[in-house]
Amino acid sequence: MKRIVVKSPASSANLGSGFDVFAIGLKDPKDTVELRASKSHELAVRVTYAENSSVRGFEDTAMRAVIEAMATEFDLAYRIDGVIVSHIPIGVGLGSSAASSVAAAVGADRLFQLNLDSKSILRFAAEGELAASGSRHYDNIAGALQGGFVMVHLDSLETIKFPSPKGMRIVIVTPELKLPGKKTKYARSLLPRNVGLKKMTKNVSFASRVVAGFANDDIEMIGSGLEDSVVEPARKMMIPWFDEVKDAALKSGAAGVCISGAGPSMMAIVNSYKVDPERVRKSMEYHFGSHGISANSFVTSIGEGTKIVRKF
C-alpha cells in the first residue's frame, strides 16, 4: 500500500480589487489529507472525515472529484482511500474546498509519480471546486497551492507569486450569519453585469497598488489597494454593518480591509511593526457584537502553501 500525508492551508481570494485573480495562502488554519492506494482491478475511490475534524462540508466531494479526474486521465487502477482532518471553516470565504482539492491533487501527483507541473495541479484541483461550488475557481487554489501572494492568469493558468512583507499580519473576522444556500453562486449573482469606465479605471489603479506593494514590501500600499469600486459595493449587503466594522478596523490601525473571497469573512491587513493586530481584531469583533452579531476571529499571516508532510 502507498500512503502520503499532505497539509493545505486556508486562503483568501479577490483581495478587494483583484476579483478572481488575486489570492493569498494563509499560514493557518490548515486541512490535513491522507491518501492510501492499493492495486486493484478497477478504480475505486472513497473519501471520509477523520474523527478529529472540527468541520465537515463539501471537502469529501471535492477530493473525490479531483482523484477521480486524475485517475481517469492517467488510467490508474487502484483502490484509493482519502481521509480528511478538516479545520478550515466551510462556506465563509476561506477556501475550504480549495484546500482539500489542492491537497488531493498534490498528494495523488506524488503518490503515483505523475510529475505534474503547477498548471496541471491547478487544472485538476479546479475539478474539486467545480464539484463543491458549481464552478471552477483558480484564485483560491493558486493561493492554497503556492502560498504567498499569487496572481493567476485565468486563460493560461500561469501564476506570478510574491512573498509576504515582514511584519504583515492578517486579521480574519467571520460574523455568524444565516447564509443562502450555494452561497458562492448567490454572491456571484449580486455582481453588476456592466461596469462603467470610471469604476474600471479606479479598480485597475487599486489592483496596481496591491501588486506594487508586494513587490516593494510596502504593507500600507497593499492595504490602500484593497479598496474596490465594483465587487465590494455589490456584496457588502450580505454582511450587516460592514461599513461600520471596516471603519472601526481602519481607525484601529489596519492598513486595509476587504471581504475575504465571497464572504462573509472580512480580512484586515496590519503592519505589526506599527500596530498590534489584536487591537484590530478586537475592534472588528466588538463592532459586530455591539449590533448583536457574534463573530469568530483570529490573527494569522501569509503562509508557504501546500506541503507534503509524510510519505510511506
Ligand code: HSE
Given for the second form:
Amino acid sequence: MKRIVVKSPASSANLGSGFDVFAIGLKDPKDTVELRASKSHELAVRVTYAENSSVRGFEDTAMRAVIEAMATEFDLAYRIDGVIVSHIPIGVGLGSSAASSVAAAVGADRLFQLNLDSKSILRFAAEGELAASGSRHYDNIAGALQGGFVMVHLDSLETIKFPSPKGMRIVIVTPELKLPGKKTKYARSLLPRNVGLKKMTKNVSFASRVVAGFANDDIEMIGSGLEDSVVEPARKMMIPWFDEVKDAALKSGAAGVCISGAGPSMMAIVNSYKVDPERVRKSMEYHFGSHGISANSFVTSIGEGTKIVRKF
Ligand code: HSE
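Complement to the form predicted on its own: the form predicted in complex with this ligand:
Starting with the chain above, the whole complex follows.
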C-alpha cells in the first residue's frame, strides 16, 4: 500500500479589487489530508473525516471529485482512501474546499508519480471547487498551493507569486451569520453581470496598488488597494454593519480591509511594525458585538503553501 500525508492552508481570495485573480495563502489554519492507495481491478474512492477533525463540510466531496478526475485521466486502477483532518472553518471565505482539493491533487500527483506542473495541479484542484461551490475559480487554490501573494492568469493558469512583506499581519474576523448552505454560489449570484467603465477603471487602479505594494514590500500601498468598486458593494449586504466594522479597523490602524473571498469573513492587513494587530482584531470584534453579532477572530500572516509532510 502507498501512503502520503499533505498539509494545505486556508487562503483569502480577491483582496478587494482582484476578484477571482488574487489570493494569499495563510500560515494558519491548515487541513491535513492522508491518502492511502492499494492496487485494485477498478477505481474506488472513499473520503472520510478523521475523529479529530474540528469541522465537516464539503471537503470530502471536493477531494473525491479531484481524485476521481485524476484517476480517470491517468487510468489509475486503485482503491484510494482519503482521510481529512480539517481545522479550516467551512463556508466563511477562508478557502476550506480549496485546501482539501489542493491537498488531494498534490498528494495524488506524488503518490502516483505523475509529475504534474502547477497548472495541471490547479486544473484538477478546480474540480474540487466546482463540486463544493458550483464554480471553477482558481484564486483560493492558487493561494493554498503556493502560499505568498498569488495572481492567476485565467487563460493559461500561469501564476505569479510575491512573498509577504516582513511585518505584515493578517486579521481575520468571521461574524456568526446564517447564510445559505452553498454560500459561495449564493455570493456569486449577487454579482452584477455587467460593469461600467468608471468602476472598471477604478478597480484596475486599486489592483495595481496591491501588485505594486507586494513588489515593493509596501504594506500601506497594498492596504490602499484592498478597495473594490464592483464586488464588495454587491456583497456587503451579506455582512450587517460591514461599513462600520471596516471603518473601525481602519481607525484602529489597519492598512486596508476587505471581504475575505466570498465572505462573510472580513480581512484586515496590518503593518505590525507600526500597529498591534490585536488592537485591530479586538476593535472589529467589538463593533460586531456591539450590534449583537458574535464573531470569531484570529491574527495570522501569509504562509508557505501546501507541503507533503510524510510519504510511506
Ligand atoms: N473569488 C471567489 C469569489 C472566491 O469571490 O466568489 C470564493 O472563495
